[in-house]
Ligand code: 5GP
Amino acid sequence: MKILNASTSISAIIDSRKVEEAMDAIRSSRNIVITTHLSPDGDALGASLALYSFLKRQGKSPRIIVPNSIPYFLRWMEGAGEIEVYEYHPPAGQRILAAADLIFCLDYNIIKRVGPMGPYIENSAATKVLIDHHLLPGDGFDILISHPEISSTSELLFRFLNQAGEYNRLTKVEAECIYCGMMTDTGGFTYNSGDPEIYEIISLLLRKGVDKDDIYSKVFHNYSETRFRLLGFTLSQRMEVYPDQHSALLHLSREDQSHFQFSKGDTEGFVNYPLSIKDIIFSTFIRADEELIKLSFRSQKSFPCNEFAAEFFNGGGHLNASGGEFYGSFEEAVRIYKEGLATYRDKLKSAFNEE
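Chain structure, single chain, in the form predicted on its own:
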């Protein structure tokens, strides 16, 4: 099924009944809250801020609440200054969630991924709308818009708005936020971006006045000096290469980060660097976060890094880009990774040798 909108055809992949149900919920709700996962990234924030702007145009007074702080290089998006951070004042966040009659859950598949906000979302009587592109969505959502085959939640939000007939009214601000989310969640369209319709959507966003080069510069040319020093340290002192498994590991402990005045987002993109090494097709980055261990995985060819993430680190994602998390010690996470690497030795060799 195709729909014709703004002189192009974009597949109507979302069940039309779910689109209408979500739009009806927007029209009938007074207190709308937008939520994202822990350590919100460009996709989570891009989708949230685009939806925030759209809801304001509908005469609503939405609020965005995120579990913890946002990266400094994403704060240029309009509306970022209105985001409320739960960890700064939990009682206020709890009141916001308790008063909601509609909660949007963006870019996470299970409520556990919002950390300490989770129980208050679960206990809320609000209608809960999930818009997400991760595998295996969990329970607790009233309207489920889940499409793991889509590159990003921001792309999925565009498709939702497009199917709702809203493209022609989409603003430049909304288009910028959606583009930023799509760009960051595909590594600048270098992975999970083989679907031709992604570029049709980009064309539609550019027609709204989006300056893609300016957005790229704001995100990728806006890092701090300490980030580069941390990157140099990580590559020189905290990288392990496993030639027989065509794999590489980067890892940073809390102590390592403390030596470089670590700020949220400073390690964005680190996981991609080892893939530039000859014969490496699987890269992993393990970083100790505040309450858990965060893992990022990238791969090339047909190696399923999402399968690896799901089996060992309660994660998932796309074939060549995924993430995971681990609740335990940093050392234990590294140990489990190395054991998993041995388990996947044959799959790694097979993927490396494919034509």
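Next up, can you give the form predicted together with guanosine-5'-monophosphate (5GP) of this protein, since the form predicted on its own came first?
All you get below is the one chain by itself.
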């Protein structure tokens, strides 16, 4: 077994035995598959593509399978064109998962979060390595690298590779993907990003030639005209503000979406905007999807929007960024949200008033 030597001064928070075990598993595996959660975001894809590139450098022929499509503003990442989308052709994905001897589970804590391809991961005989930062990791993983205190899975992957002594060999492409994941999961380093080591890691990534302003532009200055108009419409016509509860709600019905040439990913990030309103610390976005109602929550200070998501919408996530889903009518989802607000009124007030 190789002696592991981190090549930087970043602290080694991951149990070194797990790093060794995962690196051994990589060395001894032929068919390696990387998987992410439903509606893969910048963090899920950044971590996956960085790992993908790393594995290729190890002489492997890895595959990435994601449950459904990739937002257009993330397709610039190198390797994105090689990702297989399970939903487009489930039998192909099932074959790849069945033949895997090593499966990486990135940026999700429980199999439910990968949707219909979950059972094929669960039933695969492959060794399963979880690298994730969500609370409460589930069962069924052989090597569990779960660190909810870390702001993104991409940062955690950086730490993993660093602890494996791989920083010096890290490529510019890998650094770009990791940076993109760290940036998107912290809203451009505006929340959940107070750990000074985040900036030490960024410094190490910049040394690899990452152009951070260019990545910011590619991700955040990439709205289509319709998406931008949809945002304007949503903020002006579909927003309700509840000053007493320091909360705001955005909502879009199927009909609203049909008036704009809506494409998946078009509403990504909308939920963050109401937090720009003075004294608003809890923002919710309710959107009718094809078969279900999807909810996104964002909060500030210590208000636990993941608790709200879990209690009313079968969801979860992080303290300040969470989501959930609802099977029922759009009106019913809005009604439950409003009841929830009433229940959480005191908690909202005390979170708002804290220093």
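Keep in mind that this is a model prediction, so the values were computed, not measured. Positions refer to the first chain, counted from 1. Take the two forms, superpose them, and find the largest set of C-alpha atoms that agree within 1.5 Å; that set is the rigid core.
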- After fitting the rigid core, is the C-alpha of A333 off by 2 Å or more between the two forms? yes
Discussion item. After core superposition, I'd like to know whether L38 moves between the two forms (criterion: C-alpha shift of 2 angstroms or more).
Written reply: no
Rigid-body analysis between the two forms gives the smaller part's rotation relative to the larger, in degrees, as 10
